[in-house]
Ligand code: 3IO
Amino acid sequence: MKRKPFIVTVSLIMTSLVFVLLDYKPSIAQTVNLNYANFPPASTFPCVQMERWKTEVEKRTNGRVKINTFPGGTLLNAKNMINGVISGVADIGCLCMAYQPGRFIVTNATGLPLGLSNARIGSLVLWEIYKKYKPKAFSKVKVLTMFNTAPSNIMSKKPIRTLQDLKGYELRASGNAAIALGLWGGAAVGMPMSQTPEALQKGTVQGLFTALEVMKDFKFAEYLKYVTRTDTLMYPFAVVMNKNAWNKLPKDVQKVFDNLSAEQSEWTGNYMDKHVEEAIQWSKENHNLEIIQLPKEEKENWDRILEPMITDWIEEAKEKELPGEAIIKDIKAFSTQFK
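Structure for this chain only, please, in the form predicted together with the named molecule.
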């Protein structure tokens, strides 16, 4: 075999190099892959909002950003969510702030019994509070959005019609909701939502205290036949992103994410409010759910019992050198603004 002249070899190498570069360059500039972790099952509202956000981001960036979603705690679980995002195990994570009340004092104030009447208002108020106070708890992440659940209600195996019925009764709840149950005389058992189905099956708890859409999404209505309408206290959520991953994003992509923040908050609130209604209907039609309405005076009494939670929270905030009174005033003001 005759050897190719040197110049031919060199030009062949150069041409392939050009092809490799041409081929390679657009693909690195074009797609950013981001992993998004979530703790509860795919059917539940935190994951529904995650899929909606993914769809919008992929559409608005013309496919230049691809979001890989990990529901059900497959990448990070409820309690290690924010630390996992800070350390880069996931690029994005959705967390419930009520699971770490001491870590998210400011934003958890929107979960106090302050009369926020639905998830839409709760979510928009939470987002305003975040923007205004920029709590230190989020200094190591980029916050993409925040939202709140609908107000909480008691779901239980036996009917709860009076405070007497609640005495010592074991119900699963976290954060402010757990404090409230305690004040009413119940026995709150703390754990993330993702562990609740097993605890109910095992009989460690006899019900739970949170937003009602879980009756359908976790099929709790199959064995929890009673709802007592308390309609108070929300569970605040945040979606956070790894700072490095954020800094590496092209400016126009960052803008797409930022433009989605308030919109995603409101979308999730609206979805939650609508889905709670659907879940109640579904539970009544398929599982014979009984809804217990407290008589007006009784309801006022239940609400009154929770009032010290506000002053206690203000005290706790003060100890941490946070403007507790101003934050509570702002929550109330924002909530009338969004009515």
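The form predicted on its own is what I want next, because the block you gave corresponds to the form predicted together with the named molecule; please supply it.
Nothing else is written out below except the one chain.
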């Protein structure tokens, strides 16, 4: 009779344990949802690379991370992109650093006329420069990747074969491209790319100076029948993430993001180069585009006129206590490495 309480107690414990086991459910990792803002239309290359990155992240995290993309300035526009990411309006944002030359001095050096021949090389050089110098401009965000456009060329309503043809000619341009046009004697008109089609129709501008993929993406070949190959100047881009959102990610997810950085940079450069060639071919076949190649001596003269852009940038960098000459030297060295 003395053993009965013990048997009852064991029985109650076993019963409770059964109920606990029946009620047990293994923990499942919660899905991380991130908002990714971009400013150009969905069909353009910055948004194409965004969708590719989204797909790769979701695949490589086995669906644990979901990326909601917002192209066309629907969440943040070009001007407030990085500040919007810093404040948490978006978790991730894609920005064109050329739009803020005074803020992104180091990385914008890859947009100077330094002979970077295509977007792939320009993108890989940009990423290496960022990794080496870690500019303070990015101290409040996590940088996920960077990439460059293809070199800029003149798209115009009339043929531009000499500097005299360009004198006073109004072209949409921004950043370094606007400075270059001024040195060549052209007239740079600043405006968002989204406003350029209407400006071309109204005659506010007679063309533009940027990478050639816009001939197809924005259907500019319908208005502009001539391209003068200058093959100079790039527009550097960065994809940045809110620091708090980054810190909340599991370590293995952070590793997925980091492993994609250089790969995404090169992928975007390759895509851009291929897309430019497709845009040129499309423009030729559908709108009889004429490509104007400057004679060697003429091209050398155009390039020589732009040399002050490099010396001026070096002086600006020195004023900001940055090693201007070393950065330019590194850009040239990296460009040789990636050829």
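Positions refer to the first chain, counted from 1. The term rigid core refers to the maximal set of C-alpha atoms that superpose within 1.5 Å between the two forms. Small disclaimer: the values here were computed from a predicted structure and weren't measured.
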Item to check | Core-aligned Cα shift of residue 203 between these two forms, given in Å | outcome: 2.7
